[in-house]
Amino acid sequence: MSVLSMLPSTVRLTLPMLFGALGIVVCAQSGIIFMAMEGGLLGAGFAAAYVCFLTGSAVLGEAAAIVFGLLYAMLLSFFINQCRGNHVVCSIGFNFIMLGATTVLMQPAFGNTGFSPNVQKLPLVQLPVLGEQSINLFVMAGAVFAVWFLLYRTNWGLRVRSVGENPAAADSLGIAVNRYRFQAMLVCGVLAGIGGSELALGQMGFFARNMTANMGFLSYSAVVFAGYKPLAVVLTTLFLGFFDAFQMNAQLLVDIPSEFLLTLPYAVTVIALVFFGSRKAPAMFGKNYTREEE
């Protein structure tokens, strides 16, 4: 078992986790604890399976978890940006609520209660080295560069990480705080919508009861890992889908517990945040802001 011969599924394993990573850095950057990626991806693999089950078109699907994935986030955004929720609190509720939905929509969906049936993938491409890959591997190169092209050199990013910073010094200069941190929850959404479409999609072609198995989880320590950083992240989503690709192989390969192959992406998510997390994170991250208390 070569570290090459596990690139291909140490790529496929990365995908959805990197989207989920990026977005959650965008709304970082602005000052929000996106914490409910784990339900963003559930929900939207959920959406591009069901569509596509009933049209057949996987294009169709993966649009539907992009309209999901707004959706999510603009009404998550209300009771963050508007009502003034914790941001943990309600992100975990999120998550809560799309577990218990996507399991309770199961059967009316798709007339059983563990899986759908079988759907469309997305489109593959063979590449050297990468093996065969979902054509969301393009998407995901376009979407690394556009989100820090976005952050670091756009008038836009400017402001989004402005009012991570300092709010207050942002809102003096005529920025609208709430105004962009909803943008950048939308970008998140959006983000969410590929990632989960790619799980359901583009690598299982069907839908799976709790099929993220803590998935946004692990996009979230990447980033908190990654130092709030677009590029960074890509090597942090990287090195989790490889020693998760590594306790699949290693199943096979090894006579040692499945239970305990399977805790080692995790292990390795919380030795990595304990010596290695950063601490960089906008100043007034996860603190929301009215003019009325400045």
The other form holds:
Amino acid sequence: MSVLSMLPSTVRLTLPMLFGALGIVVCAQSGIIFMAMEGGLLGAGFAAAYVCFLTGSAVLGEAAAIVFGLLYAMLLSFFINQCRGNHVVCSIGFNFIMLGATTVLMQPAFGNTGFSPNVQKLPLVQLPVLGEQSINLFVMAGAVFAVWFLLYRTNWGLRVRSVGENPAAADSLGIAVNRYRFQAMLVCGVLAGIGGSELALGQMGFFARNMTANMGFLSYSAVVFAGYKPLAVVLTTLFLGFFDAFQMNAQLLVDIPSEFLLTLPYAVTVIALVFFGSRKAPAMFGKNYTREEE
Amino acid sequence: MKNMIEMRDIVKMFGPSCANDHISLSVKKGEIISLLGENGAGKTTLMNVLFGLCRRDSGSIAIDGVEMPVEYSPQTAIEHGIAMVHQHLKLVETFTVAQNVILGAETMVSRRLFRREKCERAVGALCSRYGMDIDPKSVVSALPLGAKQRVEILKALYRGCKVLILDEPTTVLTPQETDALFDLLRSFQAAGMTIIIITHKLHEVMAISSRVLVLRQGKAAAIFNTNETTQAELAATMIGKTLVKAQVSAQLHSHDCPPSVELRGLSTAAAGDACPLRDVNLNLYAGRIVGVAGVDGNGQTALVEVLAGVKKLSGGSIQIGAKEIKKNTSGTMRQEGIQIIPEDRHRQGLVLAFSVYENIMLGYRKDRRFVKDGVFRKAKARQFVSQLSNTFDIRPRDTGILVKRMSGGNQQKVVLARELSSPDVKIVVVSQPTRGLDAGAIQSVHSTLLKLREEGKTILLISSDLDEIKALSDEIAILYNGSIAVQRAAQGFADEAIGLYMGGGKEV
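Beyond the form predicted on its own, can we have the form predicted in complex with the partner chain?
Next comes the full complex, and the chain you just saw is listed first.
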């Protein structure tokens, strides 16, 4: 079992996580704690599988997942930005709702409570070294660049970051704080949609109950681990993805109870966060902004 | 000459209280005018109305001859050439100077893409045009306060402002920075800019402005030409009575008695950007005030922290009476009767979301008078707190009110009341006790300190307000780069000499 031989599965396991993590980064830079990625990926995966199941088209499935992601982000933004809800509490609520909703809807949608029927997968490409990968690998490469470019090379990004660092300053310069936070969440929604569809249609070709299995939370840790930076997040998600792949391979090879191996990615996450968890977050991370009235 | 700003009969109510009661103000083009008044007199509100941050209830406003609608946003005000530098600077600390300056007006450089070099060049050009020595590439969090304020001014200049409003611009500045700011403002004036300064410092009014509008309790008390008035007259108008300036009676030099506290060679380990102590030697005397002057950031914070026992000494010792302390913990320092009035009352001195009663009792958690078998005796404690409230003139007298709803001066009185009412206070360390307070509150803090001095307490006063140091101290010590440059009797210590030591120089 060489590291190289694990590369294809590492990349496959990393992809959905990375989409999620990129979305979380954009939100974080605008000051939003987007803890709801778990529910976002799960819901998007369900939407992708269902539409693909109905139409037979994986591309339409992915489109549906993106639409779902947008609606999901809009709704969460309503609670956080309009109703001034606590970011973490709202997010956790959304995660529970999505877990419950997708579980309940399995039966009417697919006629099965555990798994959907196999559906059309997204187009695959054969690559040297990386092996067989979903077409979303290229989407991901584009997304990483796009997020970095948006945040650091556009006026929009400057505003988004200012809103995360000092909303009062941004407001005094005529920058509508909640509008930029809303837009950042929309970007995040799109990425959550692609991530969820990659999980269901890129890798498996079906939807399973709770198929994310905490991937949304892992992607969140990867973001903290990466210091909330879009390029570093590629490395940290790959790092976590590698341990996931290692754990899967090791189950076949060594005689350790699989339960222990299953905990490996999570254990690595905890250890990594002990060392890197204090990376500097945007100053107004998770704080709603209200204009000061005298 | 045409009036740049014409505010007529402005009324602004906050609930039942009237913050601005029929105030009129007209400012000529190219004029520097001051708004003088105590905290809560309505100065900032009046300017917030002008800047579009508050909606006026009645009255009219014309900017450069254009009548303004009843409700308009700061955006509109900016478009009309008005810029406001707030008391609490509004900067994105992690951004560079250039990013801060162009934020919100990026389209003046490029439509969509953020062009770093172009922005830096534009801001650099602006700096050199106005003779400001600021690198557009430097990150704001690394700049000293004076420079941050100039970044705030650059933001205004970049947007092509014609009227610059500065809210208490000098509270956070050292004397040198203040002078530099005033020079800058004069050069703006020469370029035809109109400037409005909100302040409560009388000598600044005299130094910079040609006219001054004095506000008192929401009303326009009077308007003066500065060359036809005196500081005393302004003070009387501002507070409605004549202010007696606190001043120590001339004392003989105190070396005839032994020091009650000796700081010997205090040093601390360097941590972060803060200046550590490097071999600080200082003597304090019972019944005397020793004032430590110096430009902010020369070790004042570390000195207070060492005396509070929250920062470990890496060398040296503190001799209090017969006891020599090398390991300074907050417990031992308190035991020796040291009370600290911290410089940042919001972060270190008070729990803002607690009431006056709770904040004061925090300091008496173990006091036998109020605690019996671990249970508070409420009646006694309440009586004690309301007694303190009277002694220190804390307003309002209701001790159940949350501290965050009080004015800065009264908040400071709460800290003083708590720290100075313990029966075993021997040594008092006060740091920046009057920062951000108005004249009335300053006077009350000063008289409290003088009273303690008469009671024979040992007092160390650390302040960046040189006037305060000179008015109160028996001896002046100057902190420069983490050590005491000089300690000598306040009498006869000339301003020029003090300035020299503060800047790291020596007398010849």
